[in-house]
Partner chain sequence: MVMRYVMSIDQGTTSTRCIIFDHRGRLVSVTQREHRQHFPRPGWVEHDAAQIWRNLERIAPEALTQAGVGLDQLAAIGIANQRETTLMWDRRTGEPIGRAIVWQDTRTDTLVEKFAARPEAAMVQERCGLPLATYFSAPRIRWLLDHHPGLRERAERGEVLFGTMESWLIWNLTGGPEGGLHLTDVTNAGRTLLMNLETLDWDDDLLDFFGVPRAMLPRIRPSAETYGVASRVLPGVRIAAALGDQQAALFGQTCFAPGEAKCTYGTGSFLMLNTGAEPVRSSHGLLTTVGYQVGDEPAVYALEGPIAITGALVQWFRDGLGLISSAPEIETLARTVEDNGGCYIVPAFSGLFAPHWRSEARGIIVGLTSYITKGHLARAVLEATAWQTREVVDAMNADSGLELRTLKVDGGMTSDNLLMQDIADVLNVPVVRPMVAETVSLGAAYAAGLAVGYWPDLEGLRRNWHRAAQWLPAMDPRRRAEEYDNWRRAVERTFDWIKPHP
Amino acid sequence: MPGPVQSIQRGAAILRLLARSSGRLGVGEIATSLGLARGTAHGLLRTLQLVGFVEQDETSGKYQLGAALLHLGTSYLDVNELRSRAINWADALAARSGEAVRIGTLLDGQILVVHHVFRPDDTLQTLDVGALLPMHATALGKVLLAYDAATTATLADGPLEAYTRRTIVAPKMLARSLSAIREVGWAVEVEEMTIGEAGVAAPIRGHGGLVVGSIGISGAVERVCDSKGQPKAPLVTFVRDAARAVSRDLGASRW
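Output the structure for the chain only; the required form is predicted on its own.
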């Protein structure tokens, strides 16, 4: 069987590097970061530019991701059954809860946000579609971890990143949290990813009851949680009802 094509691997590494960067990067910066010869990096960038995957700033000569990638990402979302089946239910959940709604699925040990509905008010918000979120620090992620022993095992092998002082970083504590999620059927996170924010999520199931994604709300702690720091019961009900509705549409017989 033929092995991997090195040039494609390197091109993909450049795209991932640009995606992680907070700004444009020069040829030298890219070459140094990836351990490539400057000429090799420049050739790869020129090829990626020709197909629209990267763009070069005329003034600085530095590179950023290109618009063609947006089209590819949109095409992926259009054929993603989880997203297409959940869109209407996500809109309804946002209206009922008054909070932002996200739908996520597992991708390389992280949560890929495949759909995002803004909180139904006039506040300034940023679209999270395509964002990758940590599994152990989000309600969306912990729900999926609770039903995926293989992914949970990989997290136990290395240190977990602490995003706030409330992030669960101890593997044993995370295991207890995931066990509790399986018992109640939903997950909560309170300031584990971002100070001042909380979230509630529930699993989305497909044929045979297999967990294929998660749906949840997120918002300010004072809106999502009660005076004891627990998620408000009506919001938990709204999230679980939405998850069941999407699961039914995906063919889960239990709902």
The other form holds:
Amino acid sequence: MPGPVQSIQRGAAILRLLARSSGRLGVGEIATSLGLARGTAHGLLRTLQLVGFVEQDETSGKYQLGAALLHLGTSYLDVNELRSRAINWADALAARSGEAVRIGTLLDGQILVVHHVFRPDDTLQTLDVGALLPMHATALGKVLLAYDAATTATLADGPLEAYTRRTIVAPKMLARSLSAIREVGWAVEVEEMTIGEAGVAAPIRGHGGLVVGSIGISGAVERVCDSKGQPKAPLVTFVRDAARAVSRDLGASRW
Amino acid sequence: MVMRYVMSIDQGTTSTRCIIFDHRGRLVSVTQREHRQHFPRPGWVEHDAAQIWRNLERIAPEALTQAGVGLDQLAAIGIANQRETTLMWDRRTGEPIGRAIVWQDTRTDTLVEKFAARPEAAMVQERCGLPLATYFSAPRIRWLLDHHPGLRERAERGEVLFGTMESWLIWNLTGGPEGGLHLTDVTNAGRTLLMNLETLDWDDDLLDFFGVPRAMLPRIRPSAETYGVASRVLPGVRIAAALGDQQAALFGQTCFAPGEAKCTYGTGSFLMLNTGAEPVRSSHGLLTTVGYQVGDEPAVYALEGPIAITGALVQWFRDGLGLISSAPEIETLARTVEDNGGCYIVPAFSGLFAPHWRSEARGIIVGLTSYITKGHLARAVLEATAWQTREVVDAMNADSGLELRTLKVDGGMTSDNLLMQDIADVLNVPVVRPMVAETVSLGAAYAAGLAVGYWPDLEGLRRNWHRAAQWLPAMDPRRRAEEYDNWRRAVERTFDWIKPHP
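Can you now output the form predicted together with its partner chain? The one shown was the form predicted on its own.
Following is the full complex, with the preceding chain placed first.
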């Protein structure tokens, strides 16, 4: 087993130092306190700032603990808890839309299916809870990417894997698509993962509005989309209503 | 075209709920109100029936408003209720006589022992299909008559009425003191110990045995039939069904054919198997009960296996041990390990129910070694529910001669995927969850809608049933046999723990 990672140890020391000090600290003070070269301290602070663990005051240039740290303990949502909270709404969505419903969360750069409701036509279907789906080629995944800059950044080097001719493979195209998703609050995917299949998904928000997962329907493209290839408006409404209902349930609760 | 709907009232142990369903059995609106649990002494549990009625007065109109549905759009009302909870009230004033004695209440234990010691005690199970136990209503009626001076005389004159919760609500809905209908249905009457399972009427010998005057008892009606029209709260709407909650779930799961079974997984769990037109007498520790009766048709009987502790074990893991912070996290913790590590938990917290009926048994954790982690314990917690289900299914197969082919499941624990897979694995049959999880309410709505012709027939109801999820067995048969053997040995070790009183 490799030894401890020095930069993480140093990062942790900076956080502890900031937590102990009452006011803000400058980069020089931090470097001196921890016996680090000024440049090293600066590099560490830049990274901590990027992930939101520290914030820099604009006028004084000094550092303090970031807001993301405060939410670290409370933003955790157990996936089985999510399923338990969402199950009634997911059933209702499947019954209304007539399509299969899935709920996804982010796991190591992929979508983990945490809940699956069969399409209500009693055909043979297999439960795929626990399956992993690509983020950029599914509505469930694109919704999560749209609200997760850090994960999106990891895809920036591209090119992305093509599953069909219509999969978005260029990071720039993806970025445009994600900004459109943020604008309307839901995502659509038409034959980007599987030929003949389409899906619509919307974000599930937890405490404080943080996006914790996505819920969506998927099915044959001719059922999900109209003749112009756009998702049918009632289906989009059903998906958004379900997402809102689950979010309301999650937000109203204390964790 | 004006859309029409059916309303169900689920008068449960902790709350009363109104749900409006549409023609395809989809949920349109839900309102709910909890009532207070009174624990005046250890082992006593009571409800204030007046509070429950007030709650209904409030939530029923709310459900209509929420759905944007008018009274004239309600085709019928169906009622599902907590079973065996016992209430008496004054026919003239409508005032309850004290509080209702809830099904969990064990104040009648010494009374039941006295009844059981009588030579003719064996007649009870022969006639009504249920064993003499504190669980059922008749000993509670006797207890109330014995403990309220003058009550017996008033009951004999018909001034005081007995009912379970559906009787109380129907009486009040149809006018209360002004001409309220005093009736019950076969599934609820069947849980009193006073109804003859063959005639579906009050049995004079049983009434004598328990000392209950016939004048205070409601008329027994089918589960689905237009009983009357509400004059209060939902004026003008037909009241067309009443079923005990577990029977309602059987109906909601559309288990209409012999051999079809459902299990409702909650704090405790209730497995019920449709056995058709003849009651099957259990020789394996199950209850023989009425499943439902639709109008003039013959009653359909069922075998029931109640399991006392299933979800309650997860709650104990959370609240008693503090190893998880919410019930669904049990699955997360269990998935941190591959198997139970040789550890088994038998949750005989207050003895064991079906099929063992050992009141002196107490819970154990067995197979502990230094290898066991909290993850293994979490596995053992979930597996306890799966194996307890297996024991009841085995008893049902043996009693009925019908081989269970699929288990339909509902209730809160069905959101636990690992548990549902475990159950499929240990039963070696597919486990299926329907799309509407509210099967108790749905069953009451179905029965009411059927009675008034809102739905044409049982086949029409079946078409509304859709599979939301299915778990297929995937366990090596040898491992299944070995694990079952371990489980059974663990169960044996819970027996005879509480010493008999000297």
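In this text, rigid core is short for the largest set of C-alphas that superpose within 1.5 Å between two forms. Numbering follows the first chain given and starts at 1. Keep in mind the model is a prediction, meaning the values are calculated, not measured.
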Core-superposed C-alpha of L235 shifting 2 Å or more between these two forms: no
Would you say R10 moves between these two forms, meaning its CA shifts by 2 Å or more once the core is fitted? yes
Following rigid core superposition, Cα shift of T59 between these two forms in Å: 72.5
